[in-house]
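Only one chain is shown below, in C-alpha cells, and it's the form predicted on its own.
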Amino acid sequence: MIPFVNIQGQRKAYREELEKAEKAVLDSGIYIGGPEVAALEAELSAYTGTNAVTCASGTDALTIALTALGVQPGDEVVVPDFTFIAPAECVARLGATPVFADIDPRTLQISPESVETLIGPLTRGIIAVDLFGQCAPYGKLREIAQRHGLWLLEDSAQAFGAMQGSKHACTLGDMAITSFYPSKPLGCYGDGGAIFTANKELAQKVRMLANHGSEERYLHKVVGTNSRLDALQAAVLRVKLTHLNAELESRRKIAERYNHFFANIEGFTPQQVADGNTSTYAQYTLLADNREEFIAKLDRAGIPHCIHYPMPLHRQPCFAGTASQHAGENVADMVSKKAISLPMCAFTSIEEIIGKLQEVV
C-alpha cells in the first residue's frame, strides 16, 4: 500500500541515528528542555540566520507570537481565506477578529491586492501563510504593512527550509512560526513548534510567555502558558535536520515528475511556484476540474489522496457572524472545490504512483 507520507520509510533510513539520539535522552533523565532543546534552538537559528525559540506546537507558536505582538480583543488581523484554521483560530482565541483575504489562483498564496482592500481602522497586522511549502509574496505584503503601520507575521508551518530569493522561510516577517507536526518536511514524533524573530526583545518575550510568563523560577512578569518542547522531540529533530536539505531536493524532483505528468493531461493545474521561490512541497497540490471523478480513479488505483482544504475559512461555522463575509464566491471558494493533494515525501515511490496514474487518468 502506498503511504501518503512515508514516515516509516524515513525512520528506517535513519534508524541507527535516531535510536542513538533517543537513547541518550532517555538515559539522561532530562525530558523537558535541557541541552537537547538548547542545541536544537541553536541549530535552527544557524540554519535560518535568526533567533529561534521552540515551543509545544505550531498552534501554540502562533498564539504566543500574536500575544507578543500585542493582539487585543477588538483588533482585526488579516489572514488568508484558504489555509488550515490555525491562524484565524489563534486570532479569535485572543478576542480579535480574523478578516479573510482572498488568494492568488495560481500560487494559492494570500493575495496582496485583496489584503489592501480589507485594511481598516481596527487592523493591527497581517498573517501570511507559506501554503503547501512556498513563501507568500512578502515583498508586496511588507510594503502594505509598512505603509499602514502594521506588523507582518509569517506562518511557515509548512515551509521550513524553503527560500525566497536569498532569504530563508521563517525570516520574512516581523515574526515567524513553524510546526514540527510529524507529517511536516521537518517533523518530530508528536507535536512541536518554533517561533523566529530577528528582534532579540521579542525573542526574550516569547520565551517568557511560553514558560508561564517567567524568566526566573516562581517570578511571573506576565500571564503566560506552558508550551515547552520535549527533549526527545528535540533529539529527533536534530537528527532529521541534518538530512533536511537532501530530503527537500528529493521532494523537488518528485514534484517535477508530477508536473511533467500532469502537463500533458487536460483538466489539471498544479500549484505554481512563484519566481524566486523554492518550495518544500509539504503537499503536492493541484486543481482538478472534476475532482470527484479524479478521486474515484485514484481510489481504484490505490493512490492515497487528501483534500486541502474543503472549504474557505470564512465559511466555517465557528466564524459565522464574527468574521468578514464575502459578497458571493471568491477564488478561495473555487480552489476549495478543486484542490487535491497527492503523496509527497522524500521516500515517496514516485515511479510506482506515476505508473498507476497512467493506467487510470
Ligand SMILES: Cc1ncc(COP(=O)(O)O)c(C=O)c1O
Given for the second form:
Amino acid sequence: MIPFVNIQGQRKAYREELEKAEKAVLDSGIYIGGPEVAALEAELSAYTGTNAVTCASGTDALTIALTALGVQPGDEVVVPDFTFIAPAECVARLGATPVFADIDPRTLQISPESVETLIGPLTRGIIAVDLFGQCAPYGKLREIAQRHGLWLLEDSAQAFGAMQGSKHACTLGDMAITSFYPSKPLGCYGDGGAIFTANKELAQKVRMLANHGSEERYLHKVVGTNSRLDALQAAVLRVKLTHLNAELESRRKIAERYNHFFANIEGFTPQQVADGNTSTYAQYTLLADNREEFIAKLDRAGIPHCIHYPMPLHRQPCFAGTASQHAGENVADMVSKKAISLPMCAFTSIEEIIGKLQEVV
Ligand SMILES: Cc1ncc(COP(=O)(O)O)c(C=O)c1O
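Coords for the form predicted together with the named molecule, given the form predicted on its own:
Entire complex below, previous chain first.
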C-alpha cells in the first residue's frame, strides 16, 4: 500500500545513523535537556541564522511566543482563516480573540489586503502561516505590521527549510515557530517544536517561559510552563537535519512531476508557489473542481489522500459567536470545498503514483 507520508521508508534509509544516535542518548542517562538539545539548538540557529529555542510541540511554541509578545485577554490577533487550528486556538487559549483573514485563491496564503481591513483598536498582532510549506507574503505583511505598530509572528510549522528570496523561513517575523510533528518535513518520533527570534531578550524570555518561568533553579520570575524537547527527539532531529536539504530537493522534484501531470488535465489547480519562494511541500495540495469524483477515483486506484482543510476556521463550532464571522462565502470557503492533498515525502514512489493516476484520471 502507498503511504501518504513514507516515514518508515525514511527510517530505513537512515537506520544506522538513527540507531547509533538513539543508543548514545539511551546510554547517556541524560534524557531531558543536556548536550543533544543544546547541539540541536545550535544547529537550528546556524541553519536559519537566528536564535532557536526548542520546546515540546508547535502548539506550545505558539502559546509561548504569544505570551512572550504580551498577548492579553481582550486583545485581537489576525490569523488566516484557512489553516490548521493551532494559531487561532492558542490566541483563544490566552483569552484573546482570533480575527480571521481571508486567503489568496492561488497561493492559498493569508491575504494582506484582507488583513488590512481587519485591523482595529484592539488588534495587537498578526500570525501568518507558511501554508503547505511556502512562506506567506512577508514583504506586505511586515509593511502593514509596521504601519499599525503590530507584531508579526511567523507560524512556520510546515515550512522549516523553505526560503523567501535569500531569507530562511523562521526568520521573517518578529518571532517564528516550527513543529517537529513526525510527518512534518523535519519531524521527530513524537511531539516537538521550536521558537525563533533575532531578538536576544525575547529569546531569553521564551526560554524562561518554557522552563517554569525560571532561569535559576527554584527561582521563578514569571509563571511559566513545562515545555521541553527531550534528548532522544533532539538526537533524531540532528540526524534528519543533515539530510534535510537533499530531501527538500527530492520533494520539489516530486511536486514538479505532479504539476506536470495535472497541467494537461482540466479541473485541477495546484497551489501556486509565489515568485521568490521555495516550498518544503509539507503538503502537495491542489484544488479539484469536482473533489468527490476525484476522491472516488483515487480510492479506486489505491492512492491515499487527505483534505487540508475541510472547513475554514471561522466556521468551526469552537469559534461560533466570536466577532469575526464572515458574511457570505469567502475564498477560504471555496478553497475548503476543493482542496485535496496527495502523497508527498522524499521517499514517495512518484512514478508508481503517476502510473495509477494515468489509469483513473
Ligand atoms: C500551521 C500549523 N501550526 C501549528 C501546528 C502545531 O504543531 P504541533 O502539532 O507540533 O503542536 C501545526 C501542526 O500541524 C500546523 O500545521
